[in-house]
Amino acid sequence: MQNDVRTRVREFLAPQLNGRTLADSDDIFALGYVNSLFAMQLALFVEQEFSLQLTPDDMEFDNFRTVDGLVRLVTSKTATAA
């Protein structure tokens, strides 16, 4: 499950990276790969791609700044939905 989520998140981020290498723990915002407006696109992607409903508590910036954070968010939401 986690590897599938990681792969799908990385595929979504790929166009923003322009071929640059990204570690799962790299902060995509601090590195300048994306801007704060992209956070909303990430939230929509997570909801649509993984059929999840995000709550205001889920909108913590730390959930969206790294691949690891996104994977944690999706896997925790799917575990509670099951």
The other form holds:
Amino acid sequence: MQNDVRTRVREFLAPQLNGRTLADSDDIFALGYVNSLFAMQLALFVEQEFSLQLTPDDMEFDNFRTVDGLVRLVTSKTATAA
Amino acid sequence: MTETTRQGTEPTGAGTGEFHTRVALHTPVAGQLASEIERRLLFVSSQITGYELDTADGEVRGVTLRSATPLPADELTEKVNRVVDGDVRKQRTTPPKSVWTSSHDRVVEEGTFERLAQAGAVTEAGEGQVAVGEPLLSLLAYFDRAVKRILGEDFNPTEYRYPTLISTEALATAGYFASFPQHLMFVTRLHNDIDVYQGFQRSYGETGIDSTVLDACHNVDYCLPPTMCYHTFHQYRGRTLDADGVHVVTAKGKSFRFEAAYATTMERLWDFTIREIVFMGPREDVLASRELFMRKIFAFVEELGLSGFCEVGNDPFFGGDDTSARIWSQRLMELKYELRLTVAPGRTIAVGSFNFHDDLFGRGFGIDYGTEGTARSACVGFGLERLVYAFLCQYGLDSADWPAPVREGTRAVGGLV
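Could I see the form predicted together with the partner chain next, after the form predicted alone?
Once more the chain from above appears, this time first in line as the rest of the complex follows.
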């Protein structure tokens, strides 16, 4: 499950990397790979790709700034919904 | 759920001269976004003089607009819904997040501005414009000096005084037009041409001054500055900063933002004074500088015994295609913190903000840091009139009741108190 989520998150981020490497714990905003407005695209991606509804409690930056954070967000939401 | 749009304009009572127009939102909006609707309504139309939100079951269903003349209800319904749909509805709600709360809980009464006016300390000079005398002059000088002293404990700032006018090009580079058209203040003049001057002299003698004079004012190359940091970025444009740590620039100056429907108080001014500090350098250092200075300011506010708190905030972006995304990302990433002080029972005003821009202005103005590429930036701004006003709301006009550092500080700046 986690590996599948990780793969799909990485596929979504790939166009932003321009061939640069990205560790799962790298902050894509701090590295300048994306600008702040990309956060909205990430939220939409998570909701549409994984059929989830994000709530105000999910709106923590740590959920969006790294691959690990996104995987954690999706898997915890999926577990809650199951 | 879609509610049928209903509208109608009704006078509220014989002789009151006030009309109420109810506008329904085509679809309700989450109640947490109510303040985002409220802060935009007066910019929807200059005919709107006030409003009340129509809320039920935690949702905003519509708005009742107040006006001095009957409003075209269909047109206002379309406009309100356009603004709500574009700027508010798509915002994702984030829980309120406080990063500091004062341990002091002072009892604050209403009516401070009226008491200041009765004492001759303030005089309303126009919409959102207030003339100030003592003890406000001494307090303005004291708080400004205090902020600079605290800054100087950890940084070696360079200070400038900027011209009152800022070039339109600088604001365009900063992206101001796309973000905040509602606050914009152009400065113009009669276009330099003998025909224009003589035409103006003739028409002024015949009809006086009205908005047709703008036909003779072609020049829009300068504006009034909405804040000081744009001056700093414009000054540093195209430079490569030495890679020797965070560069700190500070300035104090008059700033201007049109806000609409000013109340007679100092809580919302059209013409006010900002002490601004800009940090430029590497990302982590800039972020750490903002955090360090912010915590020092909290300690200062605490030391003075003031009631208030600091929370994650957002700017009033207006009318742009990406307004919702900008507001949400600003809140999610905690790019802006607002220091709020109590001015009346249950009411606070923002007296300062701590903002991280990442590479936005470094990129826009072409400012680099050594060989590391684009400089990152943050700015901290204090609305000095608001800061002083909040202090007076909490401590009153009698300097004998003020905390010792403020009494001594106002004497040190040569004040009359």
